[in-house]
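Single chain ahead, by itself, as structure tokens, in the form predicted on its own.
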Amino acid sequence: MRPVREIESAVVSEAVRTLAMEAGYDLEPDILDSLLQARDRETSPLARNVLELFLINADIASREKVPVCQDTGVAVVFVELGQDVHVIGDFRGAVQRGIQAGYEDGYLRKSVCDPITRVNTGTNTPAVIHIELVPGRQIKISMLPKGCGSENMSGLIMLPPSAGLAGMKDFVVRQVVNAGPNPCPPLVVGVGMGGTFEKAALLAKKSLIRPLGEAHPRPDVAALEKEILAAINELGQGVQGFGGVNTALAVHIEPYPAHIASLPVAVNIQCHAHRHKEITL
């Protein structure tokens, strides 16, 4: 029998304190090279100057240590928790403090509210943590702070079976179409499909943390990916809405199985400052 590992709560907290600082200034390669290869193909003359413009910005913010933009988002954190590990206090209030202390420490502006009294928490806090418990000994905590220019834009549809990939197709298009300029594209489109009303919108935003451009495992997604892209693209409204052939840089599909009487499909947006980094413990 493998002996359970110990981690402390601040172990973790410092983790997530990393994590939130290095989001809100750093992109990762993946969104950095998608955003040369954007630039490099572009046709608009506009739309490829904005391009090369975001990549000064991020190049500025990760050298100055300033926010990549100054919405800094809710900071929504994913954990994959080894059944193996025993967390050594509180393990969700040790997530809200790294949150906390990152946001602080690393002068992000703090953006989350009372819905009811609109009332700032002052912190950034309460985060969106979904925990999922794995095999294994180790914690793996990814970060993604969603700004609400892009969060705004998504949306969620309880589909007939009956509409079948057509439908499917039609409303993660639209959802793109009908949001315009406003996310801020070019666009990572992350969409969930099955499941039910709740588990179709995780998996829509769970898809973003996936390494931009990896295609899905399975081929006949991977395709419905490429497929969706393209007719995204192919509809010119562009990078800032200027035109081109940028308006999104990668849909990542999600699909899990449905009911028979039910095709559920969430839509979930991020923008060109494409932010996530994560961490195993």
Given for the second form:
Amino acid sequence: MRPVREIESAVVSEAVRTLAMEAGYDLEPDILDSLLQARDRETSPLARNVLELFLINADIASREKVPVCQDTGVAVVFVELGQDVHVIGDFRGAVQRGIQAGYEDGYLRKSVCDPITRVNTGTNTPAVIHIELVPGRQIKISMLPKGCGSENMSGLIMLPPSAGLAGMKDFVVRQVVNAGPNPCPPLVVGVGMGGTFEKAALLAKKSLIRPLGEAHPRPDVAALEKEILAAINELGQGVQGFGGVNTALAVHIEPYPAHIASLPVAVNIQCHAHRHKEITL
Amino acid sequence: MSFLRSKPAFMEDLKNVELPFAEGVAESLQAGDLISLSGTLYTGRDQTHRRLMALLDKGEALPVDLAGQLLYYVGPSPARPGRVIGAAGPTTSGRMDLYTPRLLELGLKGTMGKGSRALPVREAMLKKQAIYLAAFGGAGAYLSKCIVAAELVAFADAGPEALFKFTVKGFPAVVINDVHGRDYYELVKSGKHTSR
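Form predicted on its own done, so how does the form predicted together with the partner chain look?
Shown next: the complete complex, the earlier chain at its head.
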């Protein structure tokens, strides 16, 4: 029998603490490259200048350890937990403690409040944690601090299958049109398609942690992503609603088989301050 | 990223605007103008607005006189020791739409955030000759450096949502709604904006 690998929960806490801080200050190379490419193809002089401002902003954030954006988000944590790993202690508690410590020690904004009283919890917890059991002896933790200027512009529709791909494309593009300048374009548009009501929403969120510029492995899905991105960028809303060709940087679609009677489509909007960070323990 | 300048070229060429607004200054700005703000402003977002409304409902005085002032919709991240403030970019203005006309009635001259304002707010701005500015959303680290002083004024228990007084210097913004009823986002959409 293969021995189970043991990991102390304190190790998990410390990894999450570091991940939270780094995600707050450092944009990953995928989003930096994407912003740079957007600047170079931009036709609107104002939008081009603003894209340059975002690159300068990222540089300041990284060098001075100040958040890229003051909205350091709800901490969304995706965990792929190897089934041959035994975490000693309370795993979820360890993740929450890591988030609390990272936000406190890193001078990140605590933005989480009770939905009824609207009183701030003061710790940025609870984080939203999604745990998936996978084969193996490792734990992969992905941190996505999700700002809510963009999150609020997200939406979900239960389409009839007769609406088809045309209905799906129309819903995604309309969601971006209705969002206008509010969610801090240029955007990353995450789409969950199929599954059930909650599965579609989760897929839309999870699609955001796929590196930008990486097409979906299914060629038909990759083609759809390209087509919808082009349709969005033809809208001319542009960077911050100031016009130009960069309303979105990427469209990520994650499909999942659906019921024969159903076509759920969820659109999760992400801003250009697209922070995500991964670690494997 | 050594290829980057310390600021984009257009920042060198902005129209300077002193805060709070002196007579006729807000009126002189046009939708689409790129401006650089210097002087003092107040901040507030969801909780501050709710509390200001509660005070007005009770007929009590507000903690600050808003006449002639610019109100910036921001919830900054905490300042590291030795720094004035953390990241401090704009939040979505639409969430304040419900409250804004009432504050404009008190003489508030301008608001600043990101994203579109609802029609009733635009009508109230036209009536009161007030303006709306967009700061650059998602540039909180850069904008942090344009804030040279920050003073907590009221609602400390609201944390990042408290009311602060900021002293700003060279803080960049775009005029979205001017006193003539024009809306820069709509001008862009209709293709009527002047190319920059």
